[in-house]
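Form predicted alone, single chain, as structure tokens, below.
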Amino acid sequence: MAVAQAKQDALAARLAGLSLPQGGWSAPARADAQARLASMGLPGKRDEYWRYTDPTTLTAAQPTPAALFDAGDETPLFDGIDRVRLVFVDGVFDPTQSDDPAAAGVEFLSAGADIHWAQGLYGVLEARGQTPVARPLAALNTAAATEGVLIHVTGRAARPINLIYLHKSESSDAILHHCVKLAPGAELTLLENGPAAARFNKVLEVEVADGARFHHIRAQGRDHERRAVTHIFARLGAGSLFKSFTLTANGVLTRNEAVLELTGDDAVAHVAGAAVGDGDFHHDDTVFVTHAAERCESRQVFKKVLKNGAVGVFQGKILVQPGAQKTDGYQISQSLLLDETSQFLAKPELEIYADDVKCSHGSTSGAIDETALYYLRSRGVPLRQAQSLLVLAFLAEAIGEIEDEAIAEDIRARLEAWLGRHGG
């Protein structure tokens, strides 16, 4: 009873510090979800899906100030693509600096717009997501968000489009709810980076149809003192396509949840992440990927590499639906501890119901192969950039997930200057 009591007292603390939005085409969503989230109350440590990471600060009634990063005179990523870009400083959309949407010759307005298709899709998929394990922090977002895009994609889109996120404000609180419904046989890019807020929680909800396919790159922001939670809930038809890729260097404390259902047929779905942190970081991947059709194929690959006290953890399950023959899933998840004080705390997880299926995990912790290492010093090789190739090789799987070699080289190339900046 202590227990349940002191996650409502949080949440009605934290309920309190926000200014909820009222009326419009979203009301029912976001009373529903604050139902929701009044059964569950926000999460605790001894919470079994937070029992890796705490949420103190994520819960707080206010955020902890997070120092301004400056990134000298490294261009942002995404920077040499022709991309529509949609700008938010601390949390609010500003025109000003956004490019016309028009231009990737998609429908999109923002979240406060009154739009018959999202009410189909806003909080729904959030919402199915929560069992069989709840998700506190996203029923939060769908019931206090007042900013986001909602984007509706008919066929190929002219371009990618890429919402980038700055941090003016050391104490600013951003909440983003973003929808994404693609048509069948739609094509979507969706690009995200940049710090966002000195703490940020943001859902991105995901509809992809019969045929569609789906490609989302993001790099969580470099300001370190950052914290962060965010969801991605994802629901694919039948010979669907969705691959996410997500790169985080530093930041004190991120969590980044994937709740993925294949419905339909032959719908294939990818999910992969590196992160690097030295120091004072904290990095959770949660994902759940459910099988609920036939010959459907899923990955999760994660990599982190972990230097002086650095944590990581991943819990990733993949939950095969009886019915959901041929199902095809992967799950990998290790890192690389540069020295003895890191860590990385894994639960890796199957569920299946069904009888012809091939599904594989595992889970791997270790430090840098030192004949590899002795290898490249005897040919000459530094010792710092003997080391930084075998950490780029260790994270190389990760990112083989995305498609476009382009971005894949500017991910490589940011991840070497990081290695170098960080000592190797």
Second form
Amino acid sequence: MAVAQAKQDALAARLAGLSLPQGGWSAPARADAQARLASMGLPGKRDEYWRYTDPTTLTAAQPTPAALFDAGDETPLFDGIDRVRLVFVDGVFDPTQSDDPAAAGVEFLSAGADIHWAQGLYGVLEARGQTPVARPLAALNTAAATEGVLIHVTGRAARPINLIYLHKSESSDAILHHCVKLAPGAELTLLENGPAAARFNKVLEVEVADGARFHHIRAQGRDHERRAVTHIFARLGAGSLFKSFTLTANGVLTRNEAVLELTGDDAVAHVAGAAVGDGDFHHDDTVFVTHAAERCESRQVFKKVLKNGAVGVFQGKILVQPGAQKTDGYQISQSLLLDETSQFLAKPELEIYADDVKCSHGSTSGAIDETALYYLRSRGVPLRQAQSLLVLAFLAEAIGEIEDEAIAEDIRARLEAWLGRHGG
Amino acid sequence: MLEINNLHVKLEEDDKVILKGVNLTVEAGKVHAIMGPNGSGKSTLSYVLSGRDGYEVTDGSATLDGVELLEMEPEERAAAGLFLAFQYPVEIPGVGNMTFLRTAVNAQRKARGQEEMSAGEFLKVVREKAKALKIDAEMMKRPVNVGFSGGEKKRNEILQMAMLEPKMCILDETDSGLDVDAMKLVADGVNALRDAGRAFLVITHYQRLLDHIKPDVVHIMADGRIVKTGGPELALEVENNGYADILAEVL
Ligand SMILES: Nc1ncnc2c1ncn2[C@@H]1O[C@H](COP(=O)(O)OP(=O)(O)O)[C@@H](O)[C@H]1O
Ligand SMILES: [Mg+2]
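With the form predicted alone done, generate the form predicted in complex with the partner chain in the same format.
Next comes the full complex, this chain leading.
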């Protein structure tokens, strides 16, 4: 299908602003991604998949500048957790602020070493994820990324790896592409936090081999004006586990896509998110889960707390392919609207081609429970604290998807602090 | 302790008048009972005293130890020592019963300028009081009132009362839906709290609760007013003859 001229022009303008990497082991994957991109064009406002979120600022040739945010002397997230810290400043790895990556078995896309295991992964899952729905911003990422981590885990990683994204320049435009490959039976916890840049495009490709376990917890930082589009592409082998949780607080625009493919029997994939927005906040969770094997379980749990005109979007799909019998699919998307100006737009979808499956989905939008609020207050709990308790209760199912209790507690504390600052 | 004068209340939403001049004084150390037909305004009185939204006070006052209650936020009334055991305890999914209790206890302490209770001390006290009410540890871990039976909810209300140690306790039909054993537990819980500095206002339909919690004064409420006040014998009269005779007499 020919791509409209306007889209071609937009793509040309976007690519002109980038210096595309040449040569190296990733060159064929990048060339393929460029070809995909040329046939798809960049997303536009009229695209069905971008119906609720305007991609204009994500596709523009230049990023919209974003004011820097000072969190004061607040303790960094995950600080109490023994982890390997790898710091990226506006999308560029900074070894001076980081722990030793080599000791943790982390390599870098920027190193460009000649023959590389990531050849079978870089851009591969992204390419698979382009059907049935096009995700051009992910292809753009594969074509243009110069930085990112490559992690090949063969055993049980001793410590979580924490990617910390600092935003220091008001006009930074960061593109990061990470690949994680878990060998059979391997296990890794990946932590990510920080705003990253004025505009951030990130792809994470995760290959979870048979019996491997991958835990992912990220917090998208509080810079109000930052914009981000992120994609997670994961492929799960038999009996493997994938669990991803995202906390998003503030941010004028965030689009988080997760494309998960359960290809081995008995695999488990959970993806969850808690988003809190006050005012100029647009948060979009777009999820596509494909069941291509038997007895797999998938869960999508997304909760949003919105006030002062904040907008939440959820597009979630469960696709059960022929033969994927005994699939157990669950999807819930809910919003808590703290006033009448906020908005939640949801498009839950099920598409099932097997007859022996259990799939459920639900989507709700509601206000805070006034009776519960009165009950708490009648016991002496002040209004704001009572509201905070009820908001956290609303988010509990999503936070409950984090297995590690110390990490969950850290996330909970952040949410409480945020609610404290934003009036309950 | 509690003094209600000429209290008139209507619904905020429409013009329906529910309380039409309630006068009631409860002295420290005493147990007062309010009986009355369904719809006479007993729950409304308890809600208005505890500060629930949706009602408009058009006249009158209600003071606790001389301080006007009706101007205060619900949490301020609680901190001042008022407690309502709800006729229909509220379910709060996602908030653990233990967290809820501890938050409430510490919020009230803070409001009164006292130090927070340590986690260890709190646990010790709550375990002891829960045990007396036959509330097990598993129930404390569950979300507030979610999946509790009717009797469990009522016992949970009494546990909250025991932990918060209010000076003015209002119990709205705490006996309804309880079997004899559960009622005994609840009554024991209330009796354990009786002392010279504390007062109770027990709303009930039945003499049977009053067999266990002996009232000093019994009031009959009808159509938004206290229409008759007497001693414990008044409750027995209601038990034997219903409200018809009393209402006929006063109207
Ligand atoms: N929020 C409300 N909306 C509509 N009617 C109400 C409301 N609260 C109370 N009422 C009405 O006021 C009257 C008194 O109710 P209530 O106080 O519950 O009586 P009681 O507890 O004595 O049975 C009833 O007629 C009831 O229907
Ligand atoms: Mg009632």
